[in-house]
Amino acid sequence: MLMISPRMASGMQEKQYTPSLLSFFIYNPTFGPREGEEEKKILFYHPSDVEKNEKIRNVGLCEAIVQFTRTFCPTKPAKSLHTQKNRQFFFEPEDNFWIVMVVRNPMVEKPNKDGKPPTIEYQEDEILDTVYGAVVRQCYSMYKLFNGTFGRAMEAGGVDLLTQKLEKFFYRYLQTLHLQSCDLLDVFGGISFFPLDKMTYLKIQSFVNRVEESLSLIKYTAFLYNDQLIWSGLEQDDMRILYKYLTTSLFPRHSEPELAGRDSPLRPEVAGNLLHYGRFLTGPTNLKDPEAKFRFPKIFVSAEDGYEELHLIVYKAMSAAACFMISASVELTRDFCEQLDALVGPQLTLLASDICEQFTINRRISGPEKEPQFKFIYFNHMNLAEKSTIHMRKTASVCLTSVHPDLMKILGDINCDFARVDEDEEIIVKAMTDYWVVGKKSDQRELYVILNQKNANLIEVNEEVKRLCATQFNNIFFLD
């Protein structure tokens, strides 16, 4: 991504590159251990019309940096590679295969006069290892969410299977990576909960188990609202990645607005006439086509003797949408899907509405917002909440801040900081640009805040942070 800012009255502009994706590919250095069988290692690799000698190169360089690291610390090897030009990330998510993405870093592009070549400086300090090496371990655990493990491949058809596989999925799947938009968010690929009153949540909780009973070939269930999760079946890191897909993924390509109301409290008579705004997002779109085609994406999760397939049905009726999971081995059909529709349709349209009400309710009462002096980012390892007022929308395609790049690397120099160490602690930072920046570690909880007080001095700064988790975090505890 080119950004130009201009310099100078003469006209001579400068010109800015973001991070960008070099290279991506996965190798398996035991599939072709003797010389001239070099290309049986590698499974997959992006660009695909790299020259046969420059893939078995690079991947050669790869395995020389992990086994060279390895001498160091045999359990820990190369997590990445720095050099002037662009970073290189490794992962082994399974025993002998590796991932390996190449990001260039970003430059500058400077004008010299005299027709000389423009100079180019590369900002090396500018990506982090944290972000950048979660985003590669998002890659894989996307691939496992929808294909199994890379075993399982080999297993059911050996390597010809996995490079199908892979090239299947990461051809796709890379084409939505923007590394320019990757941030602390990544990092933690936390969930945002949506906040609920006691008697609206027990509504859902009993929808859930009506609709369960119901129908007992579902197994799981998930209930989001507004993009946001309200209640799962699934166990923390398997829903983890799927909320991962549903937000970036599945609920942007269907987000025109279905009512022009958009969730305003239906009339008694709609719902007593049971007419509903559901629809499927997964499977049928029509239900009345008699050509309608009744698959559902397949997806991996983990169960007691491994992992267990799972169909995965999506269905939404204004901002709620309810994900049902069947196992695979059962073949859906169109009574199914018709008696899905006439259960769930209603009574979900119905507990959009509610929510829709509760919610304004509640922002009546807690009365008009003023824009805060303040901008955090909060995250809890334990349940995954992620709560964040500096994003003003985060999808896989666009990533749009309320504050300067500058003050979301301090972020995530901090949180390095943390991760280097297990005690609880506090860091305090004015920015360049008299911002103060603060981050917050206490009990598995992380707390980050942006404050725009450029007078303030290091006292008043604390005062504001205690003033703030008193305020939205009242009822969480964070040492002092």
Partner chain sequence: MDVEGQRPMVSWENSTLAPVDRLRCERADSPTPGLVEGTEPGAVHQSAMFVHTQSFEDLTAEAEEAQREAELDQTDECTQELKALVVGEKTIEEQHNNSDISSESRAKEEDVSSEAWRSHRKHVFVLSEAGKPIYTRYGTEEALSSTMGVMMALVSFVEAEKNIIRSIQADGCKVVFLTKSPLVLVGVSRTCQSDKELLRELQYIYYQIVSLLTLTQLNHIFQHKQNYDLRRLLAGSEYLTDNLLLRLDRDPGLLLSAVTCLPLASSARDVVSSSLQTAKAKNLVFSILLAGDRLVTLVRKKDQYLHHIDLHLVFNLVGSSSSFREGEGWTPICLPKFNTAGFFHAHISYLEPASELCLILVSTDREDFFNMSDCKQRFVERLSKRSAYQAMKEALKCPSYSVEQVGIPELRHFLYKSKSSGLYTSPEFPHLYQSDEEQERLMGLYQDLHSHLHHPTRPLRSFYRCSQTENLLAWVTSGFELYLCFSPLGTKALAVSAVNKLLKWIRKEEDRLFILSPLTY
The other form holds:
Amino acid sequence: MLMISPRMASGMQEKQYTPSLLSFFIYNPTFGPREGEEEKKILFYHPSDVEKNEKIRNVGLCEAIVQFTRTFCPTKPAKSLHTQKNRQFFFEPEDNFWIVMVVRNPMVEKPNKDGKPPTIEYQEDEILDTVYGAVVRQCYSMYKLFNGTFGRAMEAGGVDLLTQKLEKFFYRYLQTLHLQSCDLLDVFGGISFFPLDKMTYLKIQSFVNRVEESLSLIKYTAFLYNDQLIWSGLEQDDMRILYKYLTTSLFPRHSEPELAGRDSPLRPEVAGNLLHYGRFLTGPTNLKDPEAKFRFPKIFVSAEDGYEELHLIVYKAMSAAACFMISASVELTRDFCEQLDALVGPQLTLLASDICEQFTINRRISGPEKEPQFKFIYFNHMNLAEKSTIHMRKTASVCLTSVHPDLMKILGDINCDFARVDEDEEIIVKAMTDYWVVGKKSDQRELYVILNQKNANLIEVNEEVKRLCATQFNNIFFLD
Amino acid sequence: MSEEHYLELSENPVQFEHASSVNNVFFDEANKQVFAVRSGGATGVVVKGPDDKSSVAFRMDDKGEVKCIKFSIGNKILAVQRTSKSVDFINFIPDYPHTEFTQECKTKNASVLGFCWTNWNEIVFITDQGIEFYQVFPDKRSLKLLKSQSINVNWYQYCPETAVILLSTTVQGNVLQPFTFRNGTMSKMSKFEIELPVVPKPAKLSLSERDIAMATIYGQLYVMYLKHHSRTANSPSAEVVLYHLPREGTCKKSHVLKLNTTGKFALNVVDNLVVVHHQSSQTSLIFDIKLKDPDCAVNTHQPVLPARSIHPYRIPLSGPAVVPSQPPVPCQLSSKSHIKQVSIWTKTAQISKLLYADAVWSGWFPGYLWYLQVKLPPTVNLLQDKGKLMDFLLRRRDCKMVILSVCSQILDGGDKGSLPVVATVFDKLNQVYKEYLEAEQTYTAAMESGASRGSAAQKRPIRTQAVIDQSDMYTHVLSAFTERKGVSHKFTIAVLMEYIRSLNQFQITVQHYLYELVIKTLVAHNLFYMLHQFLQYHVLSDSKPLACLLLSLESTYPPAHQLSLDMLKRLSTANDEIVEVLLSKQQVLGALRFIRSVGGHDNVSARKFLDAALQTGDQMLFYTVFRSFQQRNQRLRGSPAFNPGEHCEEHVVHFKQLFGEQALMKPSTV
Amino acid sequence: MDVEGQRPMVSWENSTLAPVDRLRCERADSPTPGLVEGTEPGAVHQSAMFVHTQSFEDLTAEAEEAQREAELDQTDECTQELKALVVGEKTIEEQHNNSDISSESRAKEEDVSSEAWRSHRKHVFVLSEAGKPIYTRYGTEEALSSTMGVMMALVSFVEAEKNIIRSIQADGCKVVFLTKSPLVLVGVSRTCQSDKELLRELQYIYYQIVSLLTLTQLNHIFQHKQNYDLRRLLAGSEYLTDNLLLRLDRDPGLLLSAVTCLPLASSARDVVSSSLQTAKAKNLVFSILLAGDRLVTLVRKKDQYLHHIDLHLVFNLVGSSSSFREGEGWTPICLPKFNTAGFFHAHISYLEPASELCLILVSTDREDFFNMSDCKQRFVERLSKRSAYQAMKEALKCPSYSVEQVGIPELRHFLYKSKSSGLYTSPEFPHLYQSDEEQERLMGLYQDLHSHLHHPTRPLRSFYRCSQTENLLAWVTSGFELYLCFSPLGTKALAVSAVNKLLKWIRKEEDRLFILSPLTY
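Can you return the structure of this protein in the form predicted in complex with the partner chain rather than the form predicted alone?
What follows is the entire complex, opening with the chain shown before.
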């Protein structure tokens, strides 16, 4: 991934390279304990075309690092290795299973005159451990969502099955990683909730309850609007990763069709008439055609006894999406789908337009959004609620931020400081570019504000943030 | 089967000596009195009212056979008709002349059909040629004609509570002319015509008195016409046609009650329901003219419930029972006519002539008089459509417990209703509930504003049993429901949310105990994330009790702490509570910073915070807090020292021990 | 990035040994961030006495290159130096014998597999590129040879990939590698210091070792014998490293790359300086008068600058041993920032047996002992005639001042560094921070602020932190660096006003707190 840097050297142009994925591998040291068996340890290796011995060497280094670190803190395993050229991130999601991601530091290529090879300068302090550490954990969660734990695969089919699954999953998944655009939001892995008035919310509640009553197969339901969550019957952590999948993978793939319908309130003439905009995002693409084969993706969520396997039905009408989860043990027939379509389609369409109306009303009340002096990121560890005015809509491909990467990194630095102690803290810094960056941590909440008031002083900045809290967060308890 | 009888007779009937050659029995609908006149009154007259104390007994001279006998309102004056020309009066007012006096009807060679009291001293004679309206002067023992109207009358009917007299005129008798009386004035209402199924040729009286009745239903006066089926006209079965008779304006045909059968019928109005008794089948039907059923044309009504017989009645052994003991007797109509003028009367006291004209309870000997009343519990199982059932119940008088039982029933495992049903039921209840609340509101508003303007015309809205409020639902239905075992918690929560949704829909502020119920249920099933989401969208509105409940959950669910703090913050009246919470979490600095942010720092108790700081055992914290209060003192009083009133002596000592004398803030002389 | 952005990142090539001639501006009463370097409070009138430094980055600068050339023609001198060293070494040996053993023995006998050993806040290891142990802060080198072997293995494994190992991160523990051929230094820390901070400390240790042997020496040894056991040469000098590590945890000077002065009326100080100035000799390069860890004055040869690191090494040498009290010490010392290739010879003596005042005379000639001794005599004679001597002794009674004097109740402590003079001032630790733990904690906070402000790629102008124990404000301008510690109940408004008030106060006090007019011979 190459992009021309904002800063240009005088005279000749230098090339800036963003961080990129060097390799990604998964190993289990207990699988090849004896000399010459090292290769057996390796369960997955990307890029696959790497020469065998190099694979073994790299895995060896990781083992050594982990081992060595144990001599100083037996309890806390190594998390990352910093070198001049790259950083390696270690994660042991299950006993003896290690996931390692190697990321190349961003670098600048300075061309030399008279045909000397260009000199390369590695920018060693650009990558934030917290961000990429989170990315690795996310990789695992995503695998687990669709495949269950490594251990499960081992029980089911031994190493062969596991390696198959890993190959199958990560081959595709790694291509969707966009390391250059990872930032604080990946650390939070939060959920953006859709702001909604009480009454409409209650309507959705009774919609969900009624559907679950009349289609008793349904075990859990989740409800989203505009890619933002409104209701989750799943537990928080499962929802977190499912939400990630929906918003960064599934929805973007299907976004085009309903763009037409989006945000245009319409209501079918007679209630309960059959004209509706409902359609399946997973499973049958066309109900009319009885021949068409279909299957729903299976997901794994936590349950009292470990995990349970579920069909994931995602059904969407205009901007409203409902996820229905049904125990994987039952066979989902076509007429169940038709039944669901007939029941949910009209109601969901109706709800969608209700929500949309409500939404536009609220927006009218709140008045037109004028570009404020500040941008902010909010996250609440308690309910994973996340809000960012820095990020434009986060899509599968890239997440666009509206501020300079360095500022984003400063946010990251502050976040690390907060992570060190779990007490309330506030940090206000002035960058060399004269931007002010404010970090607030109150109870389980974190708020980061970037102010573009170069001439303001500490006091004015503080006032500005207070004002922000009063307008955006007046309904929550934020220690001053 | 018996629990299906939705009509029954009142517990204690009025007993009287039954009619015989020597004993005449009369009934006065205005005062609900039964007169037993033995041998023309010579051997005594016994008057019995609905309750025992209102019964009177006296003698009067036998001046020939008594045709009609009635007290004026309040038993002031007794009127007796013995001839077709005149009516005799007797004062019953203490120390007034007791001897009878007589009034002849003014119209020449007209014969008096009957009379009715419209007041304690106003009486109307109805003759075959018109009506005469008199005022009675008991002291002078004379009457004064107030007004009269000449018109050919076939028969008449009187509706006491509206004081309306209905006259049947014209040859066919189907043109009805109502008059209304109010303190001394008689006004003619617009006449109207009952359309007959067949117009007889040659014309002859064809609208019989027994087919017409007047009744007030839902506060409106109606004329009820029992329209028999006739082969000629294509009316396969009989029906009751209701004509609405407004005080002003013309009378209009308003409702048609389909009886779906033929034969002899009797009508009552009970609790605003029209009850139709069918003789041959010994069953009764009930109609509710407010109950619209969609599958019928407008204002045509089918029976609310399938036909059922009246609940069998056991004659009380006590009292002057003629026969020692009796088996419970099925109530049935028979055409065998023993006596004139015995009647069932109903709580609404609407007499049904149609019934008593020739109906008696056979197998039952005369001398008893019952109220007819509606039993609601059986209706619950007879009316499957719960929505319709609610509409029906909500208009009945003693409906509360039944409604509540219905609510519990639809939530119960057995034949529990689906959520949509539950929803409609809740909505119907809250509809009524809301209307009442609004009435209350406007009333109080009017009172407040009225108090100033001195116009207290409004009268307080009466709270009927149909008003089922949140505490009713809580105590009788929901709390029990949530405790019930073997109900899927999904359903339990869904129901609670439905109720809250319904309340919100009618903009009724939800009581916190309902929220607590929700929370307890969620907690009981470890559905904390659900709870969290509800609070997040403020579905459970804020209140101090709720905030405290949340706090109490913290041990099992730590986030509850944050949630409750947020709530307290939103309440904006709970700063003290917030401080307490923070202190309880040993967040002394947080508490102080908060107090400062809300500008309360200068008047908090130093001691409270110093104690809290001391408890944490954190010396640095104690130092910080101590110094900050010293500075406050400096700022407020120009000296860092504490006032004796603040009781911080031991803290000062402690501070010195920890950090030494010199660490104390010196009075700055600036 | 603008000019300000660059500044903290300039390595000291930009400020070489040659004096940097600076703008002379009016000294404003109340300094502002716009203030031109050299006019901030504490800025020197004439050119500074130190190699002028902006920040610790100069530590990472490869000064060696310059020396490399010199080496070859110095080798023979070097061998002579080696003899001298042995002399010097003896003296050190003696010193350490009668210096407190405790610090030694405490550290050494430890079970390196024990939890106690593991949970030390900060480990430091020095090893040769052959993986031979040279120094460990805790435990014995012998016991750790295998561990150090692994360390070396990791280093060379990564090197084999044409890459350089920097650090390993684990929760609450990090391992930092610094390869300074022929040495490898490894720090293992449980503190929340940044890698850069830890590297800086390893640099100090590296220079400490170089100062005992010279780099030339070091390279020479390992060129000849790859797996030479350097401990044989360093035996007895470990306590210097131990002490240096303690200083790194406690002494703000090492953090700020600056030294602090004994508060003294400028009149008195000038007299002392001039007295030193007159007591000069041919080979005398630096005359340094210390009061404990505080500089009283420093006189230098024209055009010769002393780097603060070298000065701190001298401080460490003097402060680490009591033996110099017994008379005049004469020891060779390499000042690596001045020249890693050769030795200077330091004459170290206290003005009076009981006194804190210690005079260090640095000569280039190892035969110069008696000249130096003579210089001292002349200085003492001259000085003792003057009232300034008394004044100085008086000043010794209160070598520091209390923060109360500034008159800001919420202000608990601060550090102020004048960039141009390389001097800093700071009040004594308040009651609240009397214990070592508290002092080290506070230092830790300062270090944290410091590394935020001087982040290698994301430097900051100012940093304010409001926490549960303190409110901290750090502010760096072209002229100065300022670190303040407030009560956690202090407000931001207070912080802002406090800064101005404090700067005014320092300006008022500057001629007591700083050396405004350093002298040369």
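Positions refer to the first chain, counted from 1. Since the model is a prediction, treat every value here as computed from it, not as a measurement. The term rigid core refers to the maximal set of C-alpha atoms that superpose within 1.5 Å between the two forms.
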>> Given a core-based superposition, decide whether the C-alpha of residue 74 shifts by 2 Å or more between the two forms.
In response: no
> residue 114: CA shift of at least 2 Å between the two forms after core fit?
Replying inline: yes
